[in-house]
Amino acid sequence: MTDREIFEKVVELRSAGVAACLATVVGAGGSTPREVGAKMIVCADGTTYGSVGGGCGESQVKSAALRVLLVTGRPELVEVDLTDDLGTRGGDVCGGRMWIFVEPVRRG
């Protein structure tokens, strides 16, 4: 999804009263599947729009988003480490790290 499509979806979800988080790659080092600025929306029911990289890293971000939505209500900075030994994460090793800011989308 383009940034425009992501933000249009945020507006749509807010208007519908759907609880969601916006996850944005704010830092990256080494080889990563997505660059700074990549975005993903995670809804409280687990539905996602966009991508911050796929695989185990994206799953880690989705878990953080659900924690923000259902437990803490506070934004989180998630570090996704993609430097593990080959094979330890099902082959999802790129060799870098990403930092992803996860923030709730509030109705307003």
Contents of the next structure:
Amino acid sequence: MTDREIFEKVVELRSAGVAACLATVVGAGGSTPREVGAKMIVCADGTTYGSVGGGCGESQVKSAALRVLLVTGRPELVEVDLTDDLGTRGGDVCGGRMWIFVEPVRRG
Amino acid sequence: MATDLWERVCDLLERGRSACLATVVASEDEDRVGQRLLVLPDGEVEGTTGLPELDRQIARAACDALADLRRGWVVIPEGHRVFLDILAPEASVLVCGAGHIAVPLAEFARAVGFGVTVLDDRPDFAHPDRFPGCRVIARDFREALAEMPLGPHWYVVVITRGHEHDAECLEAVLRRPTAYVGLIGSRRRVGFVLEMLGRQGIPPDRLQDVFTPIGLPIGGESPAEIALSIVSELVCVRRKGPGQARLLRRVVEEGS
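Could you please show the structure of the form predicted together with its partner chain, as a counterpart to the form predicted alone just displayed?
Zooming out: every chain and molecule, the one shown earlier first.
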């Protein structure tokens, strides 16, 4: 999805009153699956739009989004470590590190 | 943040404007996290972090980031980490000609993040059912192109069914700045079209901008393979510039 499509989806979800988070790759080092600025929307029911990198760290971002939406209500900066070079702990082998900002976008 | 900042962002993007969306993503002052400003290229600022001095410093950094289209985070004293996101007009592909290559081409271009518009004068071909997620225009080429908001973020692929239509499209497109123009066709057909455009007053250096043969040389033969090679070329031009795309072709041709 392009940035424009992501932002239009944010507006749409907000006016429909859907609880959702916007996750944005705000920093990256080493080899990462997505570039700085990549975005993903995570809704409270687990629906996602866009991508911040497929399997690499995306589950971490989804759980942060649910924590933000359902528990804390405050934005979070999530660090995703992709330096498990042999994939021994679950396969995040891209080799870099990403920082992803996860913030609620619901109205009010 | 102001409840309507997201709408404002969409509105700017729709109008093809640039801006920097600056967000405090970490701070020693927890209440600042998530606060943001929208900074326009002329320095105009919308929104506030609640701290006027911080707003001023963010606006300065945002203007610098906008000037060289650099996305990333900066640290602003004391202890605020601010992400500067560059909002720029969406890279858009215009496909002139809605034939059999256009279908996979539009699909692949969408998948790699381009907005896609498809134009043909045959309503059966330029039909929304054939191009999900795309803007589809069924109209005379010349008339439609006269109203298209083409500009430096547009990638134009000319694959119409005949050389008169190719010439008609290129004639309209080459008079305006674009990121990319590519023309499909045999050497003979392409030579004929370019020569005709030269006679119509298109400057030679602009004619040389036209990518033809079109697409990276991956040996594609089927419509989907050809579409893939064209979209690969669009990605290469977007990420590394037109010089790199031409170099790739030259290296392959010289090596064979």
